[in-house]
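In the form predicted alone, a lone chain appears below as structure tokens.
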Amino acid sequence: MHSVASPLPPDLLRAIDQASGWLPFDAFMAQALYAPGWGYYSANSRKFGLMPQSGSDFVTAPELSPHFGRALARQIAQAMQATGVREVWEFGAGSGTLAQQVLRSLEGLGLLLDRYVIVDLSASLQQRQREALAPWAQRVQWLQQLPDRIEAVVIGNELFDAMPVKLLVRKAGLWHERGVVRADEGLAFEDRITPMRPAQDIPGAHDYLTEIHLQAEGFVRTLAQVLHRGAAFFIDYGFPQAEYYHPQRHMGTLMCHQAHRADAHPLDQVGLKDITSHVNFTGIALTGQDAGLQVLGYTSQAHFLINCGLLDGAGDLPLSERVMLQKLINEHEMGELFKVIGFAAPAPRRPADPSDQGLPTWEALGFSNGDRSHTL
């Protein structure tokens, strides 16, 4: 494929250059995001809102209602209690929309935090999210890199899908590597033989596409070092390992948003337009529970925020708010493609007590019902 010839950043031709004129589909992908000053997360657009009019790309929970974020308080609240934290970190802040919900719902459940810390690489959604937070100045604070200890409720709402991915192709039965090269006035792809396998068998000999996400992984991994009391709860869309690498997802999952629209050509517009792919959350569960994390359950979304209260005293909303909660939970919307996986922090271990494997001592309020835990 090649892109559509559009001005390219100078900074991504030196990158393409400097890698021997081979740039790996995840470091094209990290630089089409995040690169100072042009990646699509470091530009001062909208990207989050309701409608295209708003000059957004995309909308998410907290944008669709304000009851998403106070569901997610309720369990931010009882995983405070349990463990005994007075901090929450939220990673990948968006508008700050969420941050608002989830401060001003533990205020009126009488849970007043020590901070609220924000982790954003984007200086323009930082900017956004002290707009949208003043009121809470003296509570939130922004950090850019991780401390050797955290003890908090950590928390990511379309954090994964946000991370650079590696591509796989198979090709005549042999797996490749997706990269990116100049091509005439654009970008193409060009696929080399790699050792690199998916998580899984894929069956059969038919081409094939598809993610491995070291990144992500590798953010469960460090969060797992650091986090050394608390719990960890994370909303993203995607499906549990089996589903993810099914023969019958020979496209993969990665796509780009703009203007309210999806396509599969990421190397059009780079920087202009949001890439993103599915989460396997097998992966992440594996990977926090290599690292030390004990999962406290895994669900879709509806099933989670229902756990949480969504719906309590839904029928005396405006039906235009109704609508909003419905999108939330329909099976057709986001209630069933996005999932939400949490964690805990070993509780401390009894010396006394060899069989005391440092299991949380309570259950999330958010899997209470329809946890599919088995399922990864």
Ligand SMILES: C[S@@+](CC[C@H](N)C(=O)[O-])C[C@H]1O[C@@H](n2cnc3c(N)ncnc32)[C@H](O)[C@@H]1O
Contents of the next structure:
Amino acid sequence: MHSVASPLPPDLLRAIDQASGWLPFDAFMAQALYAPGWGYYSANSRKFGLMPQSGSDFVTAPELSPHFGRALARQIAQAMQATGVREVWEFGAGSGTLAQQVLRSLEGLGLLLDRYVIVDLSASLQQRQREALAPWAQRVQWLQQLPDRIEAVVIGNELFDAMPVKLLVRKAGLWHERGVVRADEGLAFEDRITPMRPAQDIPGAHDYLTEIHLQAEGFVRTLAQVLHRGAAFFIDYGFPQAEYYHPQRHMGTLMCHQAHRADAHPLDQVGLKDITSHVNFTGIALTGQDAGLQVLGYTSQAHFLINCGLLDGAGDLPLSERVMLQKLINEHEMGELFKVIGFAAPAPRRPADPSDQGLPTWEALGFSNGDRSHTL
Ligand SMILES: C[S@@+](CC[C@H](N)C(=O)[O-])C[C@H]1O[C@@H](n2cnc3c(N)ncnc32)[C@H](O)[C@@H]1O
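Could the form predicted in complex with this ligand be shown next, to go alongside the form predicted alone?
Below, the chain from earlier opens the complete complex, with every other chain and molecule after it.
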């Protein structure tokens, strides 16, 4: 149990009281990240950047190198052409940097978009995105809710890792759900017996802490309902289920980030640091498939970006740019831990044709080499 003394937002204390004194961890995490005014992503702090000196807490791939968005744009362009859609939808657009890169690159490829739609929970980030994307003001729109029908290429970088997770704890052989309670000094964890279980059995009887991702999977289910034509690509850190729920990963993957340092204390400095967990890509893939999407592929960020031409012409770049580009694909940096999963909206089937199994009629560029869908 970890509890701390720090000034706690009154809204959070109220939420705990309203939950009869025990707030499930996912509800706590939703508040800590997205509560209007004080949640980490709602507040006005810098968040994304290369160095702590800038007041930032962590760096993401588009902030590291414009070549990330340039390569992703090639995949987007191919998917637009293959599915005949003319919109891009970005979920969780952060500072707007990836949108800039994609819009610029699609222009460079001669592809005209009808619109670039951004959906982001954070009003303060939406404001930053509007400033960053002023040159494209005619084409970019922000929506708060999903319509019933989308025909688009959907993208999300580090979206799922910022979605609240439930924490499950096995203690003395019994599974508990972890919640947050008020304590004299601040906040504390309290675990309650639960019928919930991780997506696969964890052999052994040792104590074990892990996460389940109901919100990210709910998001994929909703997306599947509304994506009538097009494709979706999500990039994030994580693993297939067998690796995620490996018996040795007994401390889970929940992590906080502040000033480019990681810690494992989400009850400290609530609202002032990012809270994140890795993604169970098997859960994401199965949820998408069950809801009617087709998995186009799953691979490492390095494979995906290289397949999308990241290294074309890289030898001519200035050294400083090459160094950043390499970080995107180096195995010990972002290349291997980060994965990409792609989905296609189901093509309309031809019922009279027995050879039509409703499979995608096109192969996504990003998975042309090194597809690891079989590991999911
Ligand atoms: C870790 S940041 C990544 C930002 C950006 N994609 C990047 O790569 O720099 C997560 C982003 O997802 C947004 N977000 C989280 N949950 C969301 C949801 N359910 N719908 C839309 N945006 C969401 C956050 O507000 C934030 O902009």
